[in-house]
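Only one chain is shown below, in structure tokens, and it's the form predicted on its own.
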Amino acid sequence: MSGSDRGAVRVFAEYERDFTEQADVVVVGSGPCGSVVAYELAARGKRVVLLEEGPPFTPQDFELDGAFSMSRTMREAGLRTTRGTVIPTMQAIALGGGSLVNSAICVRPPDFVFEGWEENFEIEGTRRADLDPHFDAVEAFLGIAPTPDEVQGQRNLLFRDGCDALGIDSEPIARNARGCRGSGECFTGCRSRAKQSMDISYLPAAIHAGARVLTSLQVQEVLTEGRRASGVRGQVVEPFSGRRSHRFQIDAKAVVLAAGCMATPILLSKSGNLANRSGQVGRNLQFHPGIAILGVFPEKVDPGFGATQGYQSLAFLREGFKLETLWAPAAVLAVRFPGYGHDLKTRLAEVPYAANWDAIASCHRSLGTVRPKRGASLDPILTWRFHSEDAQVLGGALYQIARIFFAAGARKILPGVYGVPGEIHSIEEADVLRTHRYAPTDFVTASNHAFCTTRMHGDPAKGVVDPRGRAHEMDGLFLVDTGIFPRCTSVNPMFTGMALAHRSAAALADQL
């Protein structure tokens, strides 16, 4: 890569032939973790090439139709699910990765999460106090701040009011957004460009510092020379169709895999089962299964206005769940509505009076695997089983959401859970949510928070990387996505992933 080539970005239409490039570091994946590493290394004067399989999107490309939007921005057209216990899970394929289509939530896990990591996985130097300087650096760069009241909207503020009435601690959600207008369009792309997704924050800064960002490139193999990672190779892929064309190779002194906890283990497996002496690559898959309740109020809520997710309660983290407000396109919400025909139309007519609040659960007993398919496909085979005791944790969360709804003045709620009434009209009726014994299959749940498939561990025989993301058995290979979490974070994972990536970038820079 010549000096004149540095600081460029390339899109699909610009690839005309096979090519090879050289770099100090090649970063695979442009999501939050990969973007942090690319910027930090480029800012230190390293020659960085960042590769992304998906295309860039602009506000003109964003579509409010949820199904159409997901078909373009998500892998497997947004229809990816697990086997075993079926749970939908969506991973982005776009410049900026998941930051383009998530709710911009940035929450620091409490001390007890990191204490558990250190105590159970023989990890040192990864307590909250150790990571706070890295959280601080990311926070300052992105302008992370609590969601202001003026863009909360009624559906978020009603959650606050219900918590206040019950004496439950709650707070505005801190998000990487500047000048949010409360459009509630986070999932389909922020047309106002207020959300500081990687494509308008870290990646432009990395490019300005000299990094090259090459989109529409599918990495298919990590190259090695003895015990050292020496680069990657793959093919150009056409956006949306996935059609493969020209071949490429990037030779580098170090390889950083930030492809996500689904794709990184597949890539390691397809590269000759790299970094897997421990046998942990692709194992220990964990999710934050999420459930939501729709509450209907006597007066209009106008839920279309307000930050997608603007308020939260961390009061129940030690009990295994976090509570949040939530909004999504009406067509997505309607999937959970009971009834059809006239009954369904009646429920849809209540949407202007409704709010949707959710919980995500820390399910340490519910584990799965990520395995490669035969042939050339890089899509994973996902298997996961929802443990019956973790299902009770979600049941406890349902009851707390119900309490908050009725304390806020809701006239009814729609739990959307098998085995309990389709509508509940009072806190007395809601007691069934507390006493019911739930089966894992009772819930309509999903999760886009996934972790642990290339976990860190102090013992190389029990984990894939050390706390700095260095592969235990392969020099020059770093893993920096949420797959390296030894356990889930109890809160939304993006901020933690970025803080760990910030620390990994410093460790990698020191050894180049």
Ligand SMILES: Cc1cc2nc3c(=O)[nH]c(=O)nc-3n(C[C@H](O)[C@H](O)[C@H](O)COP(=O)(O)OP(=O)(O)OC[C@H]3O[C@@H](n4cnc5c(N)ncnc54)[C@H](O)[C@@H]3O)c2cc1C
Given for the second form:
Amino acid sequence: MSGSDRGAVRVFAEYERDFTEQADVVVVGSGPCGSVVAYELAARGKRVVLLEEGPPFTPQDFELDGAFSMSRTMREAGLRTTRGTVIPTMQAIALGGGSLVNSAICVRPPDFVFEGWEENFEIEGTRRADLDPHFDAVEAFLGIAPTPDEVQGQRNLLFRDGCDALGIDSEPIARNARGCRGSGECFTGCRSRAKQSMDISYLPAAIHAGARVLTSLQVQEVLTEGRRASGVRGQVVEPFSGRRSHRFQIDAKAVVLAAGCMATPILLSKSGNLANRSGQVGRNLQFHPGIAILGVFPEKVDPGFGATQGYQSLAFLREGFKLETLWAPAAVLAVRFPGYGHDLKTRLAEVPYAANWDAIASCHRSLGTVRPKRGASLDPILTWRFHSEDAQVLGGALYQIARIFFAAGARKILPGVYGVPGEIHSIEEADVLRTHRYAPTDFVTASNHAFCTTRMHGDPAKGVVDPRGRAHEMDGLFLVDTGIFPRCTSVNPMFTGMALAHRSAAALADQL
Amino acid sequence: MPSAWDLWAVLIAALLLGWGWWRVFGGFPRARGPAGVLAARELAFLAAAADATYPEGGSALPSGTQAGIPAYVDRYVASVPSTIGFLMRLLFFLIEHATLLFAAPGGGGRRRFSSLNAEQRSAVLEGWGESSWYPRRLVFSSLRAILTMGFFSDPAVLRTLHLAAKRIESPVVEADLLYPAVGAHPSTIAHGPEDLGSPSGVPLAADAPLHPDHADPTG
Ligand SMILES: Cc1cc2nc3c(=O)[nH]c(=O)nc-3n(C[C@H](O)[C@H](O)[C@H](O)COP(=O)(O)OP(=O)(O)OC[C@H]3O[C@@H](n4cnc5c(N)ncnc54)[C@H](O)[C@@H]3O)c2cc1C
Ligand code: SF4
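The form predicted together with the named molecule is what I want next, because the block you gave corresponds to the form predicted on its own; please supply it.
Every chain and every other molecule in the complex is listed next, the one we just looked at coming first.
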């Protein structure tokens, strides 16, 4: 294969032999963070090669069935969990990374989040005002805008009504979607082509600007020359089976790791424990544990229609949680229905009358690790402990969701939490959600927001990168995925990851 | 020279072993599932667990086996990485045989899950699901999650609950000129710049036609 044809995409069927290429910058990972960097650098005239282990998906590749969709688009078939406190957590393996399967929620964290970052991690120039120009640039590029009312559907609008009745601030969620039709299937891939996932937004633009996007390539090692990162090498992998074949090497002046916060630490470890004098690589893993409640209304809600996640409330961020509406394939949501047998079937028959709302919690005290497995696998070993104080925060969030449900007219709610009643019929009964002392294992929680495993810190002894994503102890090595957050964002992380990546791209371009 | 007692002991041990083997592996129908990954005994367990979780009657929804859960799980296990598939099968084995050690309530409760009667199966599931011991609840919720995914794969279930996917024509976007379908060669890309369109933004109508996979084949 020639390394000279700029501005192209390569897929699995095209690799016939081992190969090498040269570039100014090699970017590993095509998720939201890597894609922004690839485009910004290509647009500045740099020779960019972006490597992605997953394949591109076209609408004909999308699976409607939730489980089969997960086994195609997610690492470990979407069944990855932590040890310690078990929390399921997914990472995509696809061109576009998490953006292919996520709900497209784009939220700027409030100032107090960044103030906390600066104060606790000796970081400068990373206030909200510093980052706003980068948020603005990404927002303009992707057409991020509030979800229109016409595609909200009842299950989102009822949340608004409940919040209004209680005087709680709420708002339509801003998303990277253009022309959304309210199909509620962001998780299995947007057949309407409305969601501006990276594969249909930043990456085509990067390719037009001259970037080479090489898919189905698994990077296995970062190469170095002395103190400088000099490229990467790895192997071609077959989509879905993961079978490895031809070898490749990309030599570059700079290496950008954007493989995701559960993969970048593994790459560094497998490359001779690179950039880890601080000992922080793979540590500090944080999640936004999420919990969803189902509410059943007297009138039909028809939850199948409506933007996947259309409404949110940021009113409780300082208390440690964010409230949102939620939809996913029925099979995935139904897992939350309590019971079995005729009881379960009776409850399922109420699905057309139900809405599902969730809370995600900021859990600074609940920490974990990402460690490599022995042998050739790049799948991580994850550990995580849900701190009991953080569990109470989630309990507080449950109570607020219950209030909103009853204020919106729900006739009952199903909290799905061990130790509290399976069904609650009034706000008075719901008081138990406020007073109950929760154990971390009481919740069936999950989180696809993960961060902090290669955190930024002003002190090289305490962090892996600086606020621009430059590795403290290596030249030519940038980390730009959500692993570099020093602490969670309290809101959905993608937009912050992209804004930081946008800033890193400018810093890297200056350096080349 | 072995004594008669030794011969008796060997014979009794062999019989016990044979009996134990039969209790664990024997007496199942022989057929495998559509993907051929799961053994007949695993499918029998799944059928029993599917109908205990989703019994027949009580609402317009079908039973677990009517919804095709065992065949679905067989295909699903075939689609996941082998280590995960192995863990799922271990889960089935564990629940199927736990009642040989911890008997289900009622007469003849020390039998495999799939050999118990309907009430006993319910009681066993309740025991797992309501246990104060977290790992037991986790086993139950894992099994139930797998069965539930199978239940919701049935188009009839989805239609009954108004959750069947609508037919959506995907407009051709620039990316469709760049990427072929997964596994295909770029030469198979059928679209050109003249086909380009854009997402309509028109809300899906409640009565829009269903996706062919979810539509009622009888019309
Ligand atoms: C179901 C789901 C819903 C979500 N919803 C939202 C939402 O609405 N809003 C929001 O803000 N966040 C959401 N998130 C989280 C969000 O998607 C992630 O935070 C975001 O994708 C992280 O971006 P990233 O670039 O850091 O990593 P990723 O998106 O994980 O991208 C990393 C890429 O690197 C590739 N890669 C990994 N290892 C290698 C290797 N060795 N060689 C080559 N390539 C490799 C991966 O295949 C992947 O494509 C959701 C996540 C999921 C899973
Ligand atoms: S709700 Fe449907 S149409 Fe809207 S962005 Fe998500 S998948 Fe696309």
